[in-house]
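Shown next as structure tokens: one chain only, the form predicted alone.
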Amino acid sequence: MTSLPDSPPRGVDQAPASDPVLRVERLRKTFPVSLGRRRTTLHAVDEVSFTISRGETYALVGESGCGKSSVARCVTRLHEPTDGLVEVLGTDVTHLSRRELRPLRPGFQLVFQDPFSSLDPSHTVAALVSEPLRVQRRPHDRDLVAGLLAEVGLGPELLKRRPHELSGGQRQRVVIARSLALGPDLLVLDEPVAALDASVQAQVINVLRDLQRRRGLAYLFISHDLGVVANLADRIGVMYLGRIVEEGTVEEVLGAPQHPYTQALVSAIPVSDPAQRDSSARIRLQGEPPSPIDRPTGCSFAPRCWLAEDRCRTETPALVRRAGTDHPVACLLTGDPVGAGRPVAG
């Protein structure tokens, strides 16, 4: 069992409400792929479903490629779904056109990895924090953006600096700051602090706590890095090949896991003394994952599990309660589906 990172406890006045603020049910995203003379489709996202309530950080973990980004372009509407339900705050956002889609965008919005790619270095930090509510016609001032820059950490000093003048994690932080002044109720936030150092990253997911306690924000937090996620999320998906394989709270799926590629990730989570660490209890995975283009049949992660059986390869596992947990798994070795079993979402 993995020790999980401390973490100030959540707020009661903030706790998730029981009415989803995001609800995506069986996600599906798929791209056409030409491969010379051949057309095929690429798998992204298949069948993901899960929820938010108001004030709850939902995190999507995994390795590179495994669709967890493509999730977070679905929510927002950067991607059009292939199939199924993306509902904000109670409105099917999923085939709506441009136009329809605006009046509805103060109400989610995205913060990506990169600060620097994400700001105008032409603009003063003034103009970059203010340009949201530019393109909604909504009044502002320098106190009011001044007012965003604070909740963020920030003091007006920066006002006029351009983005070449600010670190890393005051780049992000204004960032963060831009994407609160429509007054959102989700914020996804794709690998927010993976371009950042430690300390830095610290410094930036207590600042997303604070604004969560503050706003009751909800959170679909996008990472591969689990020691981020212990210290921030709610609940967690973890996705291999575009599927979510695993799904709990921080302490069934980090202190718990079922799932043998959760194992693996957990496994590989930091710990401050190395020395406390067993090195024979390190999975390293073999291979790399399949191609989202050639999926195998059965079980997608079968062919670099360590306990696959002739059944994996031929039976895909639904994501499902099963004996012996208490918490979703889609592995046919956890034991027989609970009840009817019945896929579960969110």
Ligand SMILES: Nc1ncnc2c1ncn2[C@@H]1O[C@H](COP(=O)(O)OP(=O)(O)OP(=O)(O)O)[C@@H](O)[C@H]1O
Contents of the next structure:
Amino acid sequence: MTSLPDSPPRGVDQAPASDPVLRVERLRKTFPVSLGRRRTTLHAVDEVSFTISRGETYALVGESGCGKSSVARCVTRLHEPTDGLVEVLGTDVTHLSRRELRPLRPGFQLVFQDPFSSLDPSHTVAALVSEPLRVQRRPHDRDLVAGLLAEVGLGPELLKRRPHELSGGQRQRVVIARSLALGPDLLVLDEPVAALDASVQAQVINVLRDLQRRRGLAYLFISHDLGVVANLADRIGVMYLGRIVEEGTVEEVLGAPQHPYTQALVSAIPVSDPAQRDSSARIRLQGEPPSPIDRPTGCSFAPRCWLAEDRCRTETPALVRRAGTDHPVACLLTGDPVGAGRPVAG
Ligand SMILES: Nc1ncnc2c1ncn2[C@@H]1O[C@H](COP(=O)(O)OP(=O)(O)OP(=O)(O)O)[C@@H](O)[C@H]1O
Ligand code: SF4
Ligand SMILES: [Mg+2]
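Follow the form predicted alone with the form predicted together with this ligand, if you could.
Below, the chain from earlier opens the complete complex, with every other chain and molecule after it.
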């Protein structure tokens, strides 16, 4: 197998170590939709802010439809943000045209859940992994491609195979190898292991962890599976109906969740030994999230919240650190805001 390079290739100028690789500020994404003859607005992402440093994994978690992929698509500019800021390696990419984005593209790559959708079935692994290099007219040879495969734990015997001749885990590793080809600083991983069996999930997570350590990659990791997130992430943003409702380190958010929604998600994480779990501790959420077209006034979680008071239906809680918490939480009952926090529009 090809030996691994000590210092990984870099596609773009490196930001100083202290600067975030990704900065997202008050990001909003709306979609125009038609309801019968009525034209209205769907609020997919609302006032979302976070930063990711070199070598760090920031996970966005939440139920289906809460806006995770819309954030990923805005960050990688498959969508144009409606409002707010997306800054990659110190460059504001929020409204850059395709042509302006081209020289920055090597710096940030998106990996989807379904590797089949991003791998042309008629191409060999060698052609698929080297494709970004060919598109960017960069030199490449068999050793370079075999080296990328080696980084994701695959041998050179796979170079001539086609996607249908690979297992699901191998296919996702090929997608990851390809995303490394241009030496990115940021990988946006949208449910990258959701389609894999638990044991294969663990292998791919290990590959991601190794790559991060060796290359200093920043990850925006999107998942609805808190068990997977607990294994990889440094910090977590919990999304509900387009907004982040709680943010902190893995220990803070999963160890001492403050927002009722996070408490419900954490209570549903499977434990390896069921005897360890008090079944009465499981919080079963009632109903579905409200529609992002007709969002409730006040706290969006109020219709499902067992603690809701009258004021929850009129006041929109800001994502701020509150008395009695060590990390930002958007819940009125958690405590009064402390110091400067991020305002959330009402
Ligand atoms: N192109 C689009 N046009 C209209 N609405 C969209 C579009 N893309 C996403 N949405 C809507 O935006 C909201 C957020 O969708 P998004 O795909 O970002 O959620 P998600 O958290 O990734 O969900 P999942 O876990 O199911 O992947 C949903 O209500 C979705 O229907
Ligand atoms: S603000 Fe009120 S409704 Fe919203 S999560 Fe907190 S207690 Fe529940
Ligand atoms: Mg999604």
